[in-house]
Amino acid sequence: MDKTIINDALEFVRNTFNDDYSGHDYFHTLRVYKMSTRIAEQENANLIIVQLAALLHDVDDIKLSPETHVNKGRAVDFLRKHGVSEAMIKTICNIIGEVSFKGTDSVTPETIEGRCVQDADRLDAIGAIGIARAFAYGGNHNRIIHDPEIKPDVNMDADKYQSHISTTINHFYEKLFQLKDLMNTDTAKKISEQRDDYMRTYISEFLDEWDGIR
């Protein structure tokens, strides 16, 4: 059953995110799935729970499907159609609900499986891929790249973070530069070091070029 449901989940998310150009596309989910599997194998987590939660973690995202966001309707329907037990569905939905960055209201997942998925999702937000996704999201939402007069707000709660509109460069300070220190697992902490360094080097170069120093 494991192989069949994973293959079906891959097809489900491919169809769900077929027209997404904001950085939350099918390939984002695929990378989170692969990375969460890698972390789970190192951290001795339950692999099938991690993989299903990773594959379904964005299908009920509030920006994509606000009507199913609270009850995780799309994820629940998919899992029930594949005969997953109600207990496992609850576990997977709990993990999905814990994944997102919510400013100062961000939570540490209760289970090792949740921590694996959250780490994988956060790793995909930093490094070279994270830089590309940040600018893709900003452009998709008509955000300006940078304005030195608009200062970043680094202490937002969940409500303010959700409604906040800023520049793409500020997003690095408001979220991305914080993620390395929020990793849960030893595996993710090691991976995040290089990605965080690369990202900070890029932003330093960006700001130097913006100011005409380079």
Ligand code: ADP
Second form
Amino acid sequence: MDKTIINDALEFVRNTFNDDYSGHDYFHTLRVYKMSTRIAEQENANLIIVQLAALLHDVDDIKLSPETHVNKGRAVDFLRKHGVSEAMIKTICNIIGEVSFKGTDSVTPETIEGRCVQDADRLDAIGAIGIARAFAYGGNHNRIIHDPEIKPDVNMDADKYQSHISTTINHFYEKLFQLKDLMNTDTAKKISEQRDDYMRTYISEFLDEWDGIR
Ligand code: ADP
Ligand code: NI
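Next up, the form predicted together with the ligand, please; the one we just looked at was the form predicted on its own.
Entire complex below, previous chain first.
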């Protein structure tokens, strides 16, 4: 396997996410691809598996493509067209299935490759970029920014997490502040610290302004 498949995958995801405004745009996938490569090099994981799983991790996302979500149809088609073996397709699809955050039903991926991709996807949900993506997602899904009457629920299983309606500020408590402690690799744990601090400072400023303290 050579560079061509990676270049084709980059073009495939660029076309797939062309008109996404929910925080899952092409540049999200590109950042996950670069970050998972960086983590995989440190962790001695299989690079091609990590890179293909990272590039294809959102093409069958339940929110973006519910009809192909279960079978990972778009990812499988792409990989078959490029002559990837069925065994490797299975490995990559398993990783894609493990990556997503599902509240208390989230899983730790079986393989080091899956752990690298999950960490990279989660790192992109926190820090300065994570803040921007959360508000983009909230606006795109008609969620309000903040309502002190609506309390966060930090203990949701997958069904509840996917169906419940909340505010974007609550999303920080319901998911984003939990991610630092869920990182798998030492490389990602280190990177997550500054991003987590930055996000907490931001939310504390936000709430101080809300309460008229600043
Ligand atoms: P994952 O790729 O880990 O499954 P999601 O697809 O749920 O994550 O989330 C993608 C992006 O959208 C993340 O940056 C996440 O924080 C944001 N997001 C998801 N759900 C919400 C929500 N309810 N409110 C605000 N942002 C959200
Ligand atoms: Ni993602």
